[in-house]
Every structure is written in structure tokens, then in C-alpha cells.
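Below you'll find only one chain, the form predicted on its own, shown as C-alpha cells.
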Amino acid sequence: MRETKRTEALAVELLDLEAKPAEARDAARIAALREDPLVRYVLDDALANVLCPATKLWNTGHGANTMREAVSLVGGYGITEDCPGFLGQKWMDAQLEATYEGPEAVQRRQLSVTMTSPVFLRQLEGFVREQRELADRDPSLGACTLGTAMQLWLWTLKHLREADDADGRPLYHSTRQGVTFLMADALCWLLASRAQMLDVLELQKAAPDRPDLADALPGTVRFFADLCRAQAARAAGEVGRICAELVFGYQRHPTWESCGSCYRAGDLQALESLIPGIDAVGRAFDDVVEADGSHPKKAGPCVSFHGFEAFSALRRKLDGCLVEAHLAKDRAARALAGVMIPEALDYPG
């Protein structure tokens, strides 16, 4: 254990050097430790503990999902066995693959442990790295807002290590699968949609040497990118989303009574003949307080986020990367319509 913990610690190390400007890294004890088997056993060791159980989780659970969409699409014709494409059975099929060969539970119980490996976390901010540079090669793929949705999710996770809810217990424990089990979720939307771009990567450096694609390469590769950019929206859209809900799902809301920042109407109507215009400014955010106690009806004053204004920041530059992602699907969705599939005389239905 010695061993290892000294091997995880040359790793990091290797991925700190490499995190590095071009100009400022020791090229020579890159090589060194690249040379090492155990610091590249470490590495590929700590990416396939966390890649095993969330292709298992993701996979399975995102693909019964979508078997459920396909089923709906042609309505009860889909649980007949006159389907074509067999839609019914490979629905019914779809939730025993959820299970089998290790319960979506299991799966992440196991990436709530693994995910958290100083290895893995290193490794997780070189991907932003990664879909930084690829987003300034290509925009199209969407991988400056996967690049942004993986910062808040590796901010969200520092958080919960180090914070307690409103109560005093620890956010990130193993008995809170509440908290444990939400964040592997929101990683497994972020290494789908990493795997989904790395496919089109491959598709446009392996398909010139394909005689069969070379015609039909530009409007195939457009195609993948727009479906790339649409899932990684979705992606962003699902770990925000779950990420909002753990930093703030924990805290408790200020009451009228404990409101330390309200504005107080006397206050304000004081201050009119210094700042013209501040008792409407004041009154706009809901949180006065009138002379005789009364309140704007609503729980309490607004949530203050004092504290968490690199979250906020992170949101705000999130939800600003999610332009042109409609765009991409509509695209998308119109090529679909144009696919002409040739009859197969073998084919069901």
C-alpha cells in the first residue's frame, strides 16, 4: 500500500508536469516517469475505475431511456411482435441489462469511491484542458460547454468533500447516496458526451482512407458534430441541474425574522435624498421590510450566495455556452429526414 500510494503520488505528478505551458515543462522527467510501468499502470488503472462502472451505468440505464422514446414513437404498434425492428422485446430487454452483471446501485456505489481518486481528478482536469484546445479547433463539437460543465461539477465535488449541511453532517459520505449517487450521475453524462466527441475525432482522421464514406464525408461528419454539440448541451443542462440542487439543496432558508440584509423601509425612504431612486431600486429585489413588521408575501428573503459567487459565476458562463446547441439539433433532425434507407428484403415489417 506504501508502494502505491508513493506510485499515486508520481502520477499526479506526471499530470502536473504535463498541465504545464509547453515552454515551462521538464520534458526530461516526463519522459522518466512516462517510462515507469507502475506510474502508467496507476494511470490507466485509476481511469478504467471510474470508465468500467459508468459505461455500465450510463449504457444501460441512458439506453432503456431511450428504448422506452423509441417504443412511444409508433405508439401501442410497438409492444406488438409485428414491430419492425423487434422495439418491444429489445425494450423489455434493455431493463434486464440495467440489472444484470451488476445493478445500476452497485455501479454507483463503486464510481462514488473511485471518482474521487486524486489520480482520476487530475486526469478529469486535463479533459477540460482537452476540450478547451478542441474547442478552439473546432467549435462545432460543443466542447467548450463540456469543458465548462465539467468545471462545475469538479467544483461541486470539492465543495461537497469539504462542506456540512445545515445540520453539521458531512455533504460527501458513503452512507449519503443521496449526495454520492447524484454526482456519479452527472459524471457519467460528461464522459458520454467525451466518448461521443473522441468518436467523431476518429470518424473524420480514419474516414478519407474509406472509399465508401469519401463522397458522403462532410454531411456525415456535420451531422455527428451537431448530434455532439446537442448532447453536450443536454449533458451540461443535467449536471448543473444536479449540481445546483446539492450546493443549495442542504442550506436552509432565511426567514423574515433572521434577515440580516433585508431593507428596511425607513431606511431606504432616508437614503432617497442622497441616491434618488433607491427605495424603487430596493423594493424591486422583494426583500423590504415595512415599518409595522410587514413583508412581501414568500418564504423569506432571497437566497443570498455569499460564498458561493465562483458556483454563480460558473452557472452564468454554463448556461451562456449552451448557444447555438438548438441550432445544431434542428440540423441534425433535418439530415435525419433526408437519410434514405434501402429496402432489405429480409427485414420485418
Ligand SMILES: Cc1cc2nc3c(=O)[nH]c(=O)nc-3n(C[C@H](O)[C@H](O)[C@H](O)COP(=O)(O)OP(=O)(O)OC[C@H]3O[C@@H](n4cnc5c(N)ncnc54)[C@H](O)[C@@H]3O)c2cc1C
Second form
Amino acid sequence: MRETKRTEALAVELLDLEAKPAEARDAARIAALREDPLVRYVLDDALANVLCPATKLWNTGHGANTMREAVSLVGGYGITEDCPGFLGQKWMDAQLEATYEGPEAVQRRQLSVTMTSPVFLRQLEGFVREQRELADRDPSLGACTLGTAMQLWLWTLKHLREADDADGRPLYHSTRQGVTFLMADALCWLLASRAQMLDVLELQKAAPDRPDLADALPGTVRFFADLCRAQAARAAGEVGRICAELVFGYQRHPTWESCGSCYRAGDLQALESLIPGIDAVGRAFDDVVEADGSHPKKAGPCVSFHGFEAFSALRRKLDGCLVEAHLAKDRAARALAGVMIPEALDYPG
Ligand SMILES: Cc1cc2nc3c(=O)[nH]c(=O)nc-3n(C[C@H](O)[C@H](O)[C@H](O)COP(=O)(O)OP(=O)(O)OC[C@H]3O[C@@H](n4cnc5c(N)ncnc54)[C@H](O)[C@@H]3O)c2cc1C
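Go ahead and give the structure of the form predicted in complex with this ligand, now that the form predicted on its own is out.
Shown next: the complete complex, the earlier chain at its head.
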């Protein structure tokens, strides 16, 4: 155990060195650490401990959800035994895959422990840089969107591990699966989208070795790149939703009585002589409590984002990162509708 801890420290040192700008890196030390088989083992182990449960959890769960949609695509026919492709049975099979060899809760439980290892978290920070570099080379895959979603997830995890809920209880705790399991699910969306992009990069790399597919490959790569972009946006949406729910969902709504940031009508009117128009502006953008204690009809003053500025900025940025995602999805849908399947005479009718 002591040796593992020592090697983990070396792995963290290596990842920190590699995170520095190229000109500030200690190349000799990086090379020495990269050559150490124990360091390499610790790096791979930390990644595998996340990727294995994440793959089992996300692929099977997402597969089962997608099968439900496939069934509904063909209407009532989908839920009959005569349906071509036996979609109903495949849907049940997908649920079986999600259950045996460790049901979803078991995978989430394992992830909630392994995804907080410092070695993995540094590797995830490395994925953010990898996504930015990839987006710089090829913006068509949606890598920038994914990088920002990863940043939001990292911010949220750090916050949850440090913060308490409205009753003073720690948010990130092994018995609090309402938090840990949702963060595991969010991470799976990110890792799945990244894996899909890596697949497209492999396809691009393979292109020169496949002259027989020279005509088809550029279009195929473009099609899969569009799917990546649409999926990155979908993943970003899920991660944004989950993170916002967890960051704000364990706080209490402010009340009119405790509202320190609300304007009092008298204060606004007093300021009006110094700053003409402030009364109207204050009422348009802020919560105002009148002299008789009355206030706008709603649950209470709007929630203040004080202390969450970094989170809000990332969320806004992530919304902007969704641009073009649906253009890509439409393009992929058009391409799919135009696919020609060569007639195969021996295909069973
Ligand atoms: C078709 C099929 C074939 C199978 N083949 C084999 C086989 O060959 N060999 C074999 O050994 N087993 C086999 N199994 C058993 C399979 O591994 C179990 O069904 C699976 O591990 C789930 O256990 P369980 O059914 O007892 O459900 P439970 O463990 O009771 O789970 C019930 C629910 O509670 C959730 N849950 C469980 N633990 C937690 C937790 N700690 N926190 C929160 N939620 C939790 C689960 O996700 C699930 O939603 C097979 C199952 C099926 C369906």
C-alpha cells in the first residue's frame, strides 16, 4: 500500500508536469517518469477503474433507452412479436445487459469511489486540454463543447466535495447516492462522447490504408463527425442539467424576510434624486420590498448566484457551445436518408 501511494504521487507529479505549457516543461523528468512501469501501471489502473464501470453502466443503460425509442419508431407494430427485427425482445435483452454482471447501482457505486482519485481527476483535466487541442485542429467534432462540459463537471465535483447542504450535512458522501450516482451518470455522458470522437479519429487515420474505400470514407467520416457533434451537445446538456440540480438543489430558497440583497422601496426613492431612473431600473431587474412589506408575487426573492459566479459563467459558456449541434444533426439525418444499400441477392427477404 505504501509503495502504491508513493507511485501515485509520482503519477500525479508526471500529470502536473505535462499540464504545464510546453516551454516550461521538464522534459527529462517527464521522460524518466513515463518510463517507470509502476507509474504507467498506476495511470492505466486509475483510468481502467473508471472506464470499466462507466462502459458497463452507460452503454447498457443508453442502449436500453435507445431500444425503447426504436420500438416506438414503428408504432404498435414495435410491441408485437411479428415486428421485423424483434425489437421488443431486443429491448428486453438490453435491460438484461444492464442488470447482470453488476446492475447499474453497483457500477455507479464503484464509479463514485474511483472517479474521485487524484490520478483520474488529473487525467480528466488532461482530457479537457486534449479536447481543446482537438477542437483547434478539427472544430467539426464538437470537442470544445465536450471540454467545457468536462470543466463544469470538474468544478461541480470539487464544490460538492467541499460544500454542505442547507442542513449542514456533507454533499458528497458514500451514503448520499442522490449526489454521487448523478455525478457518476454525468461523467459517463462525457466519457462516452469522448470515446465516440476517438473512434472517428481512428477512422480518419485508417483512411490512407483503405484505397478501396477512398470514395466513401470522406462522407462517412463527415457523417460520424456530425453524429459526434450532436452527441457532444446532448452530453453537455445532460451534464449541465445534473450539475445545476446538484449545486442548487440542496440549498433553500431565500425568503422575503431574510432577503439582504432586496431593495427597499424607500431606499430606491431616496436614491432617485441622486441617480434619476434608478427606481425603474431597480424594479425591472431586482426584487423590491414595498414600505408596507408587500413584494412581487412569487416564491421569494430570486436566488442569488453570489459565490457561484464561476459556475454560472461556465454554464453560460456551455449554452453557447451548443451552437451548430442541430445543424450537424440535420446534416447527419439527411445523409442517413440518402444512404444507398447495395442490393444483395442472397439477403433473406
Ligand atoms: C438473464 C440473467 C442471467 C443471469 N446469469 C447469471 C449467472 O450466470 N451467474 C450469476 O451469478 N448471476 C446471474 N444473474 C444474476 C445477476 O447478476 C443479478 O440479477 C444482478 O447482479 C442483480 O442482482 P439482483 O437481481 O439480486 O438485484 P439486486 O441486487 O437486489 O438489485 C435490485 C435493485 O437495487 C439496486 N441496488 C443494488 N445494490 C444497490 C446499492 N448498493 N445501492 C443502491 N441500489 C442498489 C439495483 O441496481 C437494482 O435496481 C443473471 C441475471 C439475469 C437477469
